[in-house]
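Form predicted alone, single chain, as structure tokens, below.
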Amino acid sequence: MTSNPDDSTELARMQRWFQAVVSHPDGVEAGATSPEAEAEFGSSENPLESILTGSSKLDPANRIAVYANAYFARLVDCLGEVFPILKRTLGDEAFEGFAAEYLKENPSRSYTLHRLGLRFPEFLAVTRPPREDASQPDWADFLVDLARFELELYEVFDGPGIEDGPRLDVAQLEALDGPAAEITRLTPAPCLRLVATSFPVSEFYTRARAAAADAELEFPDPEPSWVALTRRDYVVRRLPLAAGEHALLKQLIEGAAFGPALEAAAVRDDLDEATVGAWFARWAREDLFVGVVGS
């Protein structure tokens, strides 16, 4: 093929021809038939060698394919950075191969890296083996838990924060009974998200990145978590809670009225008074609201 080194729009076509090759998730070959390719300078016999020369060791096929792997073990890399946990609890070898096959059923189509690993802790959880006991949660689970865990993390350090925002006035609360109760909303941290799982994912977090790099990690047992996570300061914090405290919690977040929510978790997990003061303390401490709606 020849061209215009001048002419841009022949090297738009060129660009986007190689980003449809050598992003194809079923190799080069099929990069070069897909109907992105062929919309750029049609389909042919040999379409690889009509576009492309060989060198004196490789051919056309092998000298793309050098730039397809590269851009295949950069996006396996990205995901390791938002998953590192669980790689190294995999081992290289087993992400690697997870990370594969999530590619090629979930290429990379946005503009910016950040969205890459949204669907996998879905793809964990769809291609898992089944449960040899069906009433109890297996490592499948507890890497699934693992990797939704990352993933929430990932997401709450690198979205927006409270470092600049409002903060919650506490004596507003203080100061709400009757009427302003039943229909006063908090207005939750734009960073606060409630994660909860069937193993102690939190704690086996900490214990991980406290370890040696070449010590064994071994999986904890079933084992009911929630926990908080928010930002401060551009610090992911996490917040270990009681199973009242995250369902009023998750109440509250998604919108229930002050007053109501309190009376429903009363009388749902028989709270006393002093019991919730300390987890609205601990809240107004932790900026996990920012503000007060409708009171």
Given for the second form:
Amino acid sequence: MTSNPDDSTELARMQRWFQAVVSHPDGVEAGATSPEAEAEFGSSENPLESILTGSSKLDPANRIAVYANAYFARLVDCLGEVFPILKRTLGDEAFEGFAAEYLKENPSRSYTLHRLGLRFPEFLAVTRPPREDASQPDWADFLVDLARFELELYEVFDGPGIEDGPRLDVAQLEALDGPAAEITRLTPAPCLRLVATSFPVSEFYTRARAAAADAELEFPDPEPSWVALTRRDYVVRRLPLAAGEHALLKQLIEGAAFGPALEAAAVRDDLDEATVGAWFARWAREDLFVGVVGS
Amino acid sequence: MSDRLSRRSFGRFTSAAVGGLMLGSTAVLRAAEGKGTNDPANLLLDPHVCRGLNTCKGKGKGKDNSCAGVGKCATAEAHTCNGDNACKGQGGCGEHPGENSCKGHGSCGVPLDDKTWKKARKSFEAQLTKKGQKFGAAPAKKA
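Switching from the form predicted alone: structure of the form predicted in complex with its partner chain?
After this comes the whole thing, all chains and molecules, with the earlier chain placed first.
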């Protein structure tokens, strides 16, 4: 480098310039003429050549492109870790192509890479080609479903959980009588998520995880599916749900009291008490709720 | 209260719900009593090393990095999850010599192409063909 980075101010300027060039989604040439880069060393006709020196084998642009490529390669790798089964389903080349396009439109702007993939499912949904038959979900919907599912898994895995928090208080439950139960609300576990998909994505996910690395994954036929995701002892758990179970659970998570939620469920799904009791027992066993309020 | 759901029926439903919660909660308590306490130190048994990026629980790097969850799932999967867990398996990192040559990461270069959906389509057409399912021509990209 031709600049003198001896003092900390100069070094800091060079670091900011380097970051602006290396992380620019349109490449190092575009990065070198970006406002962020020019704010450090001004503008010139050939900024890369004026700031960097070449080697015997690489000119300045190609030298710094090594770092730019490594930067994006790491980001693509990180997305692959958030969406491992999607990557496996698509194949490395297609997945990395999607990831690269996504990163171009959604460059990393956060101090943490945890947020890198948050918009990836939406990106796939927006860029997907039109359906051949608008009346039913197609293969692109499956990819979007799978991406959304894996993102939810990732967030449940990495987000707040119940490991050190309160659980349902049996004594509090015992105190509930009829009128009190009617206005009771449940506090959902912070790690509880519901996922509704047009394909049996959770089953596919299980198959894909169990399949040999070189096994071909056959994508499933459309079928509405519901699953609850939660985490216990730092392990993410997936609970397949019936349609009515999902609907009732969703109402309770959204804050509905027992009364209106149960009444709606009973009318909608023609439920019996045994089914209701079994659902609530299952939800309690799985720690889907951690508190009782309003009683 | 709707016509279809009498006060008596409604009472039975709420009783069933509360009873279910109590049954499930009691089962959790019993299971916890039988299992004993978790030892947080177990998390440190796994030799995984975090990337220090998005995969860990914000514990920083170093050999005392707990990588909460990552270490746990490596052992928990076989014993308690019955294959139903979704541990990310994101341990293992470190720098790879030569990675900055971008070998194996061709599509990460710039400029980026926008033909990836076609590649995905090709893959799924192959699968549909294998399953014997018919499919139409790929639609044009949205305007």
